[in-house]
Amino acid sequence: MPNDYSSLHPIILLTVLALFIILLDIFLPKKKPAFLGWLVTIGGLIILLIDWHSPDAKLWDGLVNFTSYSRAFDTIFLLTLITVSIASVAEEGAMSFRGEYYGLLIFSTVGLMLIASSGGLLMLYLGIELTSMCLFTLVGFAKREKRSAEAALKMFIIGAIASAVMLYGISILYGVLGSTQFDRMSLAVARLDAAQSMALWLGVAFTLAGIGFKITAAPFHMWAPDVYEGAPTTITAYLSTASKTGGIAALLQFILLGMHSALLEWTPIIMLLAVLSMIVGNLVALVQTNLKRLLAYSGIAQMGYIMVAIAGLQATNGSMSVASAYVYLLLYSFTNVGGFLIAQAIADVTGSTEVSALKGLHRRSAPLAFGMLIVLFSLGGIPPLAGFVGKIYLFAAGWNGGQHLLVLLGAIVSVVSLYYYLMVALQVYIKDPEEKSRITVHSSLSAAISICVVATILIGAYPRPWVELGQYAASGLQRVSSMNIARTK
């Protein structure tokens, strides 16, 4: 790959956009019109177009690699940024620091894009830290609300511990392998002797623990329900999707590019995370009465499904596992953001995010009730929605990768998950509403919800383009991995 610095233009433009939004907000009058979210949306769309026309490049001795893999994941990050920015326009009037709000949101996206293009653990760690610092600030953005401040403090403390654990793991890997660059790590792993395998296992375990916090995989999930409940709902929507996507992007790069030869070290850990995430996420969700907490535990289970495919990565040579994980992350982003935004629309009227606040929703707002039904059925894997296509693809990758027991467990707990999704649907369509007044939704929030619902239906009805996009992402990572493997021979 050539040293073409034009590949940096999307990241540079995003940084400029963030600074411009912050400075523009300073000079606007006190009674500011709500349009900054639309500026971010327009800027995000332009940058997405530029990113897709950027060439492959390997810069600074492989510190960053721009490939089809990074561009495909950038698509999810930017689409999530755009959707959340549109929804945030509805809240702009009540924000005291709206410029900083959008600026931090954009900077967190920059961090995620650095993760997807990282060529080693150093850039991957820097991207994670940039994203984390922005997100814990955004979680506490409603600083006058006790729950928001508490959520930010919890995320900061637990995030700092997870960061230290991950950094310790990276230091062990550097001591054993002599480098933090993925290509050099893969060369060193292939030449290790048996005496060094225990140290390598410890380094991999600590590093995966840090990434596990990022994707809220059990048992590193304890912070997520409290943070999701206390954070502003638009931030929860972003945190629960784009941030997790960045974590999976980091995980795939780490094990496929840097640790592809260390099968015995990382596969058992991934399998354990998959089992715990699927069981804990689904079982604890059964007793939740708050919609945001329910979606948080549902998200933990969804990460478990993705790791079923990742556990079979080595046997499938990576391509099918990476493609299926990407497709599921794409559809999950639209579905989960839609669910949280509907929760925001309900909370704006009722002041509550409890499941009971959804009683008789079909009588108060038929479009919102339909949107919630689509979200629930997609998360539950009901055909012909996007979630069904995604789970079939994930489980097929896991089965082909030899993870038959994990696939069977995933199928069983997926049936269990239908119970709590249907309990929410029961509140929406069967229960009588406590109030008869109609629910009105801000036009921008309604537009964001509509985007998510339509995308969820379209991906399920016509999955081919999205599957091809997943294969496009896998091809970029597979190409780099094949080069690394060739160098070890």
Contents of the next structure:
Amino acid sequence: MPNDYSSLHPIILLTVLALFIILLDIFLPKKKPAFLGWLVTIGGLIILLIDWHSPDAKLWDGLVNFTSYSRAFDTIFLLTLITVSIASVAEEGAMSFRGEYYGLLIFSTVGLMLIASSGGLLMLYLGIELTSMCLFTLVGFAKREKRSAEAALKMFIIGAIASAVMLYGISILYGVLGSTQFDRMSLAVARLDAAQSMALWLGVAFTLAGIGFKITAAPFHMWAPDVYEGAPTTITAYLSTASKTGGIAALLQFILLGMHSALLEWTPIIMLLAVLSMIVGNLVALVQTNLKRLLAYSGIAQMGYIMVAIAGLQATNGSMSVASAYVYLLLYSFTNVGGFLIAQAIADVTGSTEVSALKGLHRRSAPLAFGMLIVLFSLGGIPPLAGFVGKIYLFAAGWNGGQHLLVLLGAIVSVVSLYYYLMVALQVYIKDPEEKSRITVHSSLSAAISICVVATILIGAYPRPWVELGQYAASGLQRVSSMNIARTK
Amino acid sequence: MTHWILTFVILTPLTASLVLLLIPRQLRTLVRFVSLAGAGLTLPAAIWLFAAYNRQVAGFQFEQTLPWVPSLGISYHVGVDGTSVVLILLTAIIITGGIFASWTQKVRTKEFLSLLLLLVSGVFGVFASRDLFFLFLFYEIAVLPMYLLIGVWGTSTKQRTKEYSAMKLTLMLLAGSAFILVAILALYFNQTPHSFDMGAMAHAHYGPSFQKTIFLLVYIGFGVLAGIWPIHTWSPDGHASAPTAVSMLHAGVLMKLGAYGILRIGMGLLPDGAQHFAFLVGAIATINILYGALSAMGQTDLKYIIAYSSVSHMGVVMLGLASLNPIGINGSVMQMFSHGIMTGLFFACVGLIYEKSHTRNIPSMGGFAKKMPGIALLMTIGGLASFGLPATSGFIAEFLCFYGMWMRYPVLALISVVGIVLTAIYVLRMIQRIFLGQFKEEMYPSLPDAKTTEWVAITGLALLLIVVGLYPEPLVRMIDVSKQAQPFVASITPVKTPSTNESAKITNGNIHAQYGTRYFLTAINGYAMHINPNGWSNDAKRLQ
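Next block: the form predicted together with its partner chain, after the form predicted on its own:
And the full complex, kicking off with our chain again.
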């Protein structure tokens, strides 16, 4: 059905929700908690439900393409939006533009949903830009704080350059392949002769560089630690999960739908990104003393692990890579948001995000300490937590795609990573606190943290539904790409 | 047919561990009894397993399978053969003893016992798992709590802080599991349909060069935990820093996980690889035995001596495995059991001595037997078992290991037997310097003997050493690998199968000469019924 626009409902409703919240905020009393975050939560849940009931569709000559893939990724984006919004309720009292805060947050989610449902590089780029623009503003939201302003400027400049590079890459690809639609691109790649492959390689490299910036894959990671440290922590949580998830969603579509037959062009680049991210992320994290910076570098390393699976996309049927990347992003969203929110809860009381502020946390707040332990162990890939299942699945996908050495490297550097995770655990559980006062957490913030921690345990304890969700996501991409292949013949 | 008994054994400590978290920390007695229930309930279950296991049918029994992630070939599949049953029994004994030994633990008791029980359910899980995904999962659960157990409740020694020891132990063991993970993925993907089930893998026919590579990964990966030289260095520091119950469990049971992994995955699934590297494994085991014993001789800290003796004894376990014949492997599993009990007893006694005298420095001790005769007696029994005196379980176990090795690489057997002499030297010297000699009244004004709950732990363990030493037959018959899963035994047929005459000569001649008067008839009769060379080579012929 070419004219069935009901698939657009989630995106339209989300936009309406954002505008409604901005308007509503005008009429609410300032400097008092207004629980707008809970409104976003309810709205987000309803939209999630609608999203799961809207049909597959290919609109406007394939500009957007709603499949099980976009639906599954929308789930991650909306769930992250929800947890971050719930946590943000705790900060509402201190915010001067909370309507705009939530509005921008929702708009950036709209951008991410556009990425996941894009049928070509054009919509992909639009989605990335929409998300980035909102996030530039949000990072600088605490505008009177020097670090926040610095972070925003830094992210804006580097982000703008990355966008320009990516746009240049897209224009080269358009020049070589004659289209920015994934299905036509893959047809053209199959017909390409060797003389043009240098240009193709340049186009692919530039596009991947742009996406690499989004997902903070080394060597495009430089901005991440500074920005993560300076941004308001709730935004850091969102930036480090939903925005990266969007980047990986874009990467998977670009490679599997558009470039799958151009193996020689993208595989070495992805492998390089994987090796650099895993090594740089894990080694530099070893010497970090600030929790937010540490999580930033750990996030870079985590992207490296996902790259191992993506490098395995070259296997004839890349569905295992897509499914494993999806499962990892899902659990990573919960775990990492949980980690940043705990950092936020501690910073609210101690005023510091240094690792040393966690000293003796188990005496000051046993639930926070337990949550932190779960988050750290999950990031370190320790069973029976989510990170364990996720990491094994990623490495299995990488191995399936023939990347044996990458898997071995990944397994070894994840042991290195345990050192810094355990060093944080050491502060939390083994060191004695300098100050004995108990840490109290705002109820909304603790609700958000609980959701993240419970989800982290649950995904690890019973992985079956999540793995099947990942395979469902992969099936969407698979169906589109096999349609492309069928047309090639 | 579905059996819940193994799931019960795995889940009981885990449940207790979670229940403990809900009990207020003030109710210390309740905390102790809940954890005793969590550990103690597994003991009757393990004994029931031991009694109910059908020795005629052999193979894997009490199996239970639940699909977990069917699309990836992961299922919760548990089942035990004789080896697993014996090791589960060992674990149940040690954890029950460990709970008794930490009865007087006062600092953050609740969390301590909770972590200890979590660790134990991981150990049970590894011994019972037939699915590699779950085996790896349980393996990590068994290894990880150690970090907090040593880091929070350990004691710093002169050489090392407890944080250092905890970190070193955790990182080395996890580096090992990185190798294991890669090996498991390789095993998973090199058979169709992809499955983590070990039963399926046993029929996968992996190629010889693949087997060699992966065997090395498995050997290194599990070898870290088994304490093989030169990647054993976490063990002395870790054991010396750990609190009593943790050292008991770690040296007594956890190190066996490493050897078990090599036996089950390395040799069970990759027999060609194991054959190819048998000499290397044997040679490193020999180094382990001698190096561990020599290092133990040079120590003055009591816990370091025991820790190095564990390294040495794990060498005997690996020596038995490297023989790749049923006698050696039976001996190896026997040694795992015997060493588990023995080292548990040792660490419990050392813990008591330290708790009462506040020192572990041997030169400042002496004449303790006057004040604590009970502990002195029991620790001496442990010491005698340690160098394999007849009438203790150590004798049967070590005899079988060396005998098995003799049939394969006589040179290595000869060299490694020297280790027994070295062991006798450091054990006897240690006992002499602690318990005999002049008692320094002014240094130790009050030095009581063990208390009720402590008695339960150490006498129980010491009695077991003697009972098993006098009557090893049920245990040996249970382990007897020649009756176990058939493809495995067929593939471990030794290169040189001694003919009837030859092996009779060995039994009557060389081994007799080496062991001399220590040849203990009761014991020999006990196991000879079941694994005399004739009997087993007949079995092997039948299998071929």
